[in-house]
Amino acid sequence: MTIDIRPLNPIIGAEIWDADLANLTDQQFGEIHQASVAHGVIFFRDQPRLSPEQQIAFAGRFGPVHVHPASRGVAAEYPGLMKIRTTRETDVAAGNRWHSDVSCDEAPPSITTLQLHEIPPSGGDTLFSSMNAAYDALSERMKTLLDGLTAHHSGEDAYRRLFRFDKPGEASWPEADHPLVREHPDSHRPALYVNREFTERINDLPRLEARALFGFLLDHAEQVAFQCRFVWSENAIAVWDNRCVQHHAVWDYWPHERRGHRVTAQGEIPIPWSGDPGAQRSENLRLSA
């Protein structure tokens, strides 16, 4: 190993040392990628402030850069780079409830990279929760119930009402149905895929049953037992996998400011968990042959 990996706890999260993200070798990136698969979210301190080009290049090693729905169709110098800023005038802080980034897309993001250039003197931590651990903790009867169920994810409420983003021509925001339990394409582990920001409802069940199950799963996914907490330092970088991790950026630092840059990598259409690791991928390969 050319990097130093220090787990935050046995469930989720690790700090990575001895890596300069602006000058990574292929071997170092391979080790970082494996660490992200193993720990769900990884953190880098003592980094230089990455230029937009450098951060886009780093995120792009995980896959093509994902463009946020609010930026699509808008001319930008750096497509895919989002400026994150919360000030004393902010009405709604981005990320201030549990979510998986843009899960309303048909093919949601995989990896998100976030570097904070300015942090408040106190507060502003980010919580991360393992959806692998959340699924594993369910009873076998509950896992059987969830098998094959889907949920509807929508950006309408979050983007139009909460954040009041403009959408030219009154076009709708992304909506998609995804499996309640998805298989990670690299680890082949099952992960619960339902979140408070974008998931609207569970399909395939009567309304009252779906509502009760939905509430339970949201509360279950947010248990402290599945979490780690990151205390930011200036120019630190967090890298998390939206396919198996949720996060919550705690807004407890008003009137101070928090700002930085976020770049995400494009993910794949979620693969439903079949109970047999890799089975769906093998079937897809067979059908495409």
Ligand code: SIN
Contents of the next structure:
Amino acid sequence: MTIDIRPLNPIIGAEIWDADLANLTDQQFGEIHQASVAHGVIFFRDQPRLSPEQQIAFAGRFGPVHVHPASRGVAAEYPGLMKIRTTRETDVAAGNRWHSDVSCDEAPPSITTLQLHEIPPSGGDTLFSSMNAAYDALSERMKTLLDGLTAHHSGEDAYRRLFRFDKPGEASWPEADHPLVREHPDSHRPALYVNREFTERINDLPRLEARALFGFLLDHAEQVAFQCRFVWSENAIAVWDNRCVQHHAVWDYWPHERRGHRVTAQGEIPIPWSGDPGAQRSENLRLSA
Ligand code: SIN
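Please move on to the form predicted together with the named molecule, as the form predicted on its own is already shown.
The complete assembly is shown below, putting the previous chain first.
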């Protein structure tokens, strides 16, 4: 191991030291990739400010760069780079609700990289929640009920609100149905895939049953026992896996400002969990609902 990995807790999150993200060897990238699979979200504090080209190159090692379908923060010269910017004038801050990035896309981003260049004097933390742990903590009865169900995800409500698309026909939104429990292509672990920002409804059940189950799963996914919290420092970089982690960027720092760059890697179309009995399971079944 050439990098220093310091877990934040046994469920989710690790800080990584001794890796220069602008000059990674293949071995170091392999270790970073493994750490992201093992911990769901990893953090780097001792980094220089990456140029757009350097951040795009780093994110591109996880897969082709994903282009955001609606953001007004996409940089014209770098279509894969989205500017994160909350100022005194902001009235709706991006990310201030639990979500998995762009889960409304047919093939949503796998990995997100975010570097913050300007942070408020206090506040502005980001919370991350493990959807592997959330799934593992469900009862066997509930897991049986979820098996084979899908949910509908839509960008309309979120992107109209965030990016102020008020005029009819001004923009279009991705919509997609995804499995409620998806399998991670590397860990092969099951993850609950439902979030407050983009998931509109659960399919395949009578309306009232779907509504009650949806509310329960959203509350369940947001329990603090599945979470870690990152207190940013200038130029820190967070790298999270949207296939098994949700996040919430807390907007508690107005009138201060927060700025950075986000680049995501294209993921695969989510596949339902195969129920492979050999799949790795969390031992934290005590984290019950
Ligand atoms: C996001 O939701 O991608 C932004 C997260 C953050 O600003 O911390």
